[in-house]
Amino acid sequence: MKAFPKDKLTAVLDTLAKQATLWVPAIVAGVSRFAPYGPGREVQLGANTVMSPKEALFPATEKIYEYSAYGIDGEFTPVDPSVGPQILFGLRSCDMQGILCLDDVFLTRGYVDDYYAKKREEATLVTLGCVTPGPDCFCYAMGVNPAEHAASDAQLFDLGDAYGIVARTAKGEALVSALETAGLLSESDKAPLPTGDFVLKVDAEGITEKLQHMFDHPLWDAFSRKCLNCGACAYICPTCHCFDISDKKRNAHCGIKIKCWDTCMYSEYALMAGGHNPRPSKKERVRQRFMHKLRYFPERYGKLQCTGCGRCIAKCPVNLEITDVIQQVREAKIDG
């Protein structure tokens, strides 16, 4: 295995930053998130970020076209979706799995989102195996291997005093080659440090099938009484992908269309132009969130939409935890 000493991390990042826009886990304005690497940016590889890395591929706000209208004449100017080559460095397996979920939504089933597709095409994804799972982590229960992810372009392993790196794709080979050319890699026969025990235990076996019989179950009333519908869970989640399209007018004749993150937890999200709302109360919105994660998405794409990153558990202000939902659903009695 190729490896580089941990004290050479800055040199590695400096080299990669010359190849592409390099996204790294860091503290930005007091919040841990993935952000473009640059002078003075302190990289945080010890624990996962509060904000997921999805914004590198699916920005919180994104201009999609400009428009102008003078009388009956109108003109639309599309925005180039390309942002150039990007490297996402230090992704955890849960976030790599989250990107696969976004791929399903934006690249399959007869629909391709050009804005996501171009960024995904130009991105090189480098995952980092976990050694110490956080107190809210439960990726193992969602079928995710915390030690490595086969879908990444290159995999980093913690060797103790060094990081091992293995290329999995042509993009990964190009990245490793750039580090070799810079003289930063050497051979190592050290084994990766093992992943520690998970504190949080949950069994999701059969959860999708159980939920197929629980659309009208009274559990949803109990869950919704606790929820604030604040939307925090959706904004930090690596797989939530709801968005809205809005206008920003520059003057009476021209403006821009913007795609921005939204969430099914907000009352306005499903509100129709005629005033009808198919999810009029917290009950319907809470049910939609957990049904989508654990039933609808697996039925459509063959994988759970929760990756076990634990962010929503850590940040929910009322402790409405998806692991508790899973446990109570498994224990719930179904009539008939």
The other form holds:
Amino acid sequence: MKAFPKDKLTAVLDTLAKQATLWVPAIVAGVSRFAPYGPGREVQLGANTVMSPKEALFPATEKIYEYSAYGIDGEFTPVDPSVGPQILFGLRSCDMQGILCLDDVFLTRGYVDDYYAKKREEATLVTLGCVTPGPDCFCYAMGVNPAEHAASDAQLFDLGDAYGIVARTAKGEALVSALETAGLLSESDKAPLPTGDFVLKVDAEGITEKLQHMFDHPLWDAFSRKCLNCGACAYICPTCHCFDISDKKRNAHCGIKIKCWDTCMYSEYALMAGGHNPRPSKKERVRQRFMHKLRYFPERYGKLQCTGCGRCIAKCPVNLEITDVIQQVREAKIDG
Amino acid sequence: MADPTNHANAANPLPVATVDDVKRINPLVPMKARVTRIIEETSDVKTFCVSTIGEDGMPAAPFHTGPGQLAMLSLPGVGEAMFSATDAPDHLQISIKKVGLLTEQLHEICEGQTVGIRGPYGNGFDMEAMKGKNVLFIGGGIGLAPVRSVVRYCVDHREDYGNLHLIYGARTYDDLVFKYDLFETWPKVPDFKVSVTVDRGDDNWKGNVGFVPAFIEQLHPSPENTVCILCGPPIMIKFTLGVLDKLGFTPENVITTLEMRMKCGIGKCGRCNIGSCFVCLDGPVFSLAQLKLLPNEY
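Just the form predicted alone so far, so send over the form predicted in complex with the partner chain.
Below is the entire complex, every chain and molecule, led by the chain shown above.
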């Protein structure tokens, strides 16, 4: 396959950054996340990021329109959802799978979310095969192949001293030919390094079907006792898609409408004017989170909404781990 | 008492946007519209007539809403919320009870106010499936708003439906909404029986006093070839379902409309799910039989 030596990585990134906004895994102000590439950017391809890459396509806060209000008059002015061409470089299979979950939500079922659709259309996704799974990784149990993901535009493979690259789509071919034009690629007959062993052992077989009989199970009381409803899990998750739409006033007469990340962990999330809340306590909210990922989403879209990236396991302040939930659900006895 | 909301011009129908147009346009950005008329229904309920403004400066309907469908109404700088909408030939009617910050502000606005409107959202009632059947409408308080959208449809297509019977209740006479429909318009419709009750009687009220479920038992409507459309406060629904079951209504023939907090209206933002259904897309209209298949979380 075509390949470039690892010491040419900077030249590769410089070339790609000329064509589009290039998102790379990096440490930014002490936080491991995907960030636009530029001078001085500390690129980290060795391990996956703490924050998921979803913000490139689904920003944490995004302006959707401007409004003005003068007395009885008012105007609504839409904002262009385009941010221009973007390349997401070095996505892991779990995060590519996360983008497929976001695709299901934002692009199907009769309506398209223009803000996501435009960015997705303009993005070229470059995945990187995993060699050393992290301590919290369990993508294999969620049906994801860590070595490569068929849905990306181009796939990178770790060949030891070089990265192999294979284009899968027209966008991927354009990217590879740009690197060729720059004289950065040569042929390599080396095989990709195999993916190492996973530390975390999980079996999620039949989890959706089992959960269909567990809405009223006492397990949810036990799980929710731990949870702080802090929402950290949702913010770092590559598949969590819930958002709020709210006003941000500039002054008394005008402001912007924003779409921003939100989570079912928060008490006000489903609270209605008048005071009724269908999920009034932690128990209902914790149940909603796990049911959504493992039962409701598969029922609606035919795939699990957990990709086994392990971020929520690594960052949960009270160690409420989805893998533990999966195991306890599988072992749970169901009455009747 | 003539219907004060009826300023339609049936001879000259206006071009309206279809659901496909709404999908083609960005579904999260409201269309500019104007409140052309405000009707004070009760001390805490107002009906807002909302139209977009056509090129000729005359009211133009933003879109048609089918019976039971929803529309997102926004007041710039204050916020937006989802409401049940009733289609009128050249505008939408949205009846709003004062319950929170946005609705309090909406109760302060004057006719002529610019608002944003987006939609229509939701499945609405399947009026085709109800053809040839008798319809029993049961409403409590502001719950008559979504029911009224179905009543109006049945009245407009009178020959398609059998006998109509509305059973409606509110706390007092003053709390009854749509009095012009209840006491003027609907009683004149052929084979349409209107039965109204109040929880507490007063000098203004000569009719039945008592809660809706007890009133239904007393009226004893027949389940024969009848679909029941039910909407009201949860406590009324709870006791009414018991009565309907006793009368012999099957879960397939009891249809209700749910309320959930909504933000996007297009099944993306997540908050209005019940199990794997989104109320904004797959609802808000569900039969009791459908609800029995969903988690009890609404």
